[in-house]
Amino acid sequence: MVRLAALTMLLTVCALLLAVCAGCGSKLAGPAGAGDPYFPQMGNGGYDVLDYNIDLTVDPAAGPVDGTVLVRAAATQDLDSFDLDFVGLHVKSVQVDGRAARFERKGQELIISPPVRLRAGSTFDTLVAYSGTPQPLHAADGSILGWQRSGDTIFTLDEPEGAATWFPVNDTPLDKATYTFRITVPEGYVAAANGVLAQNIANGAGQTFVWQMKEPMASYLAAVAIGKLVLKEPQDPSGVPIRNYFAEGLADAATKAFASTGDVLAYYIDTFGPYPFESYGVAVPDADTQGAMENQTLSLFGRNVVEKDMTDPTGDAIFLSHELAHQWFGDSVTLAHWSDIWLNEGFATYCSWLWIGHSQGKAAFDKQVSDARDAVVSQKWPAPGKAPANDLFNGGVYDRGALTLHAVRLTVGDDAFFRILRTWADRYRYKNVTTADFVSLVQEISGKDLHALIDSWLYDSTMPALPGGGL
């Protein structure tokens, strides 16, 4: 009896210990995406990017691109292997904290298997190089995203899944990281990004333009715009830098389309607090579009935009305002989740109203408004707090998402409205929120339960009436 129970708490000891190697020996895989309702395979889980340091060496008339990129990234768990986000581009190598590693592509996925386990807490650094010609990608909604090459002419539209065409990238607004750009240009061409330039440095038959954006920034606002750009440098009242890339055939026009810049750019900061940046300005490629983005510090404006819809004086203060707006709101203060892009344009939308009351009168604002309501009620958009996540940006995000911000305005007063919208610029600043942050502090500062009002307004299938029935 005394033998069989030894034996028996021998075995048992054995299983353990067998079951404790059998546990060191599994793989710890950070999550192939980030979570997002609406994209759940956009992003990567199980760790932190910290900076992206990006090099390319660019042949604008024919297309092909030689590429690294070094990713310095925080491991949230340990690792044994994880992914970035990366599209199409040959990837040649890639090395983990100096040591090569091993990586396989499935769809959008490459999958790093580092050559020793990231432990929890630690930083680490993943060296991509790659090669070869950009192609965008082709979304639901028939816009066209990522690196896009018109002639010899180069730009980046990203939102909100394009930046995996052209870097590997943890492709999620919740992963903010600062930036560092190294793009070489033959000789002639000029490569702008975001941030500031540090460096133009001469490379033998070309240049390399050194761009770094020091602030936090969202992978879908990276940006590259490359061609026989001219750089106009208008002055600022604000004393914010100012630095536009027009093709050098749109210069002129160009020009005339945004001298009101800096005047906007006073407006703001005195009414949503200090601009988040370093600098700011534009970049007008030799391309259509198909719109303009709100890349952080350089805005995109295609050709199609300057000689069509900016030849009206509205048309030209809404697209001005609504981009350079964005840079508070949707730019440093991010959306978390793409389901709540109305905190991104909505807020937008409302603040070129905002300019245009203030630069042209209370009755173009009121026009402003009641525009919009018409066209909601038309147009039979979704509520914006619905938007699909195949029509992301259609029409109702932008207007009703507005008019929701109005409705709060006539309900708390103006005085708790701007302190609202300047509390959170500031509160939020490099961070990223969600719609019920936004009740939260429209509850704090206004002392009012408006969840109810704001329900409705973003998710109800009949648009509300505006408060009190008026504009």
Ligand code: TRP
Contents of the next structure:
Amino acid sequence: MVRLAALTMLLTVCALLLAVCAGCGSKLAGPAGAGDPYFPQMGNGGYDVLDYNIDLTVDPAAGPVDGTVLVRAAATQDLDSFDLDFVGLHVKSVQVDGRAARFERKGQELIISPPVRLRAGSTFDTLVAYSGTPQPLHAADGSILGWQRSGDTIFTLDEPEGAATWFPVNDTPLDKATYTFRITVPEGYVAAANGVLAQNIANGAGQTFVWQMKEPMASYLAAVAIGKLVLKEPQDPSGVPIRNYFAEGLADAATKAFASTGDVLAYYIDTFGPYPFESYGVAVPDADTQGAMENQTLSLFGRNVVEKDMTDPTGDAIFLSHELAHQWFGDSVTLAHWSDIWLNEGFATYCSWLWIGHSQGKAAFDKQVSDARDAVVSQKWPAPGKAPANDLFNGGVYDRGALTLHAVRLTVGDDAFFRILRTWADRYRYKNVTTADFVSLVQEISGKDLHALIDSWLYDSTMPALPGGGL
Ligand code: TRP
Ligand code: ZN
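For comparison with the form predicted on its own, kindly provide the form predicted in complex with the named molecule.
Every chain and every other molecule in the complex is listed next, the one we just looked at coming first.
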């Protein structure tokens, strides 16, 4: 009896010890980065986001924002803690699956410890409530990224790392997700975002605009534009609804500047295959910007771009066709690593040359090619492959990146080249790509191994001559 009691006690102690060990064993933390060598802190590991539900109440004239973001994700490992990227602002509370979670902030990481371990494969909801006035980032190349305000106009320009200035995010192009935006603004203001407008609800003294992006989207393409905007819906000959949001005072100039959108869309659909999203349009806020940006279904152009003559053949017609081409190449088919930025910018540049050639003739196309060659030589841009991390968007990525595609085309011929573009858009729709994927697709379609040619175009310090010596 006594011995049995002693044995039972021993067993109980063992069981207790085991239970304690399981509870206090090493903590399972999701990695604080997604593995991009250029931006090691961007993105996170341990989970895969499925959907963001971003609810923002914005006072555009004053600046502050009240936000709740619901991130639905699937754990890819057991997790005691995981990170979201989030910069600035005040985090009021975090809940995971409806229960309060501990959180701390370190640099750009919002580190969240849910009350119970998340199991690999399970889906979990993280709700982050926050407030404050978002502050943009100043990137290494001098560009201003993230949430920006000019007077009572607000817009976002996120590529590559601005998204975290306005919502908690797994900020890596590798983790595409669907999005819903619910943006409440005061009466008289309009809020545009990616996707389609699902609802527009009168809400006390204001208005709530609900936008849905139902196709997968990389976080750097998430966009909001708020202001006294007017909606213009031009003809959509190819059946893709076009909705443009122009600042009131710019509406006439912008309507003219973007008049050819439907034609470019039709030409691209013909050349690259179906438009990958449900709608397209541009936002032109009443503010100057440092360039145009291909936000998914809603490219952003600054006042300064529109006030130039966009119909000037040697001028900014190129912008319109460039950002639209990105919807296929960049947005739908997205780089996996930032060092492959030429896969976005070289492609979009080449597509805009194709449009120029289609709409203005061969001489206009040839001029794009020779101007680009001259610029690469005179500007001494670095080779476009593995562009410097602190100068990702240098001109060589655009011009020599596009010339790389031209060199491929001159080598494989038009038929194979356009099949390569169409297959690229189709096979990798909503996915991520690397330069190696492109090299192998070229080989698959053309039967030629262009590895060495593409390498020298992308990585040699001196730009090669175009095949055949000519244009
Ligand atoms: N992707 C843009 C283009 O199509 C360039 C760009 C990158 C950009 N980051 C930006 C433009 C930030 C404005 C702001 O060329
Ligand atoms: Zn571009």
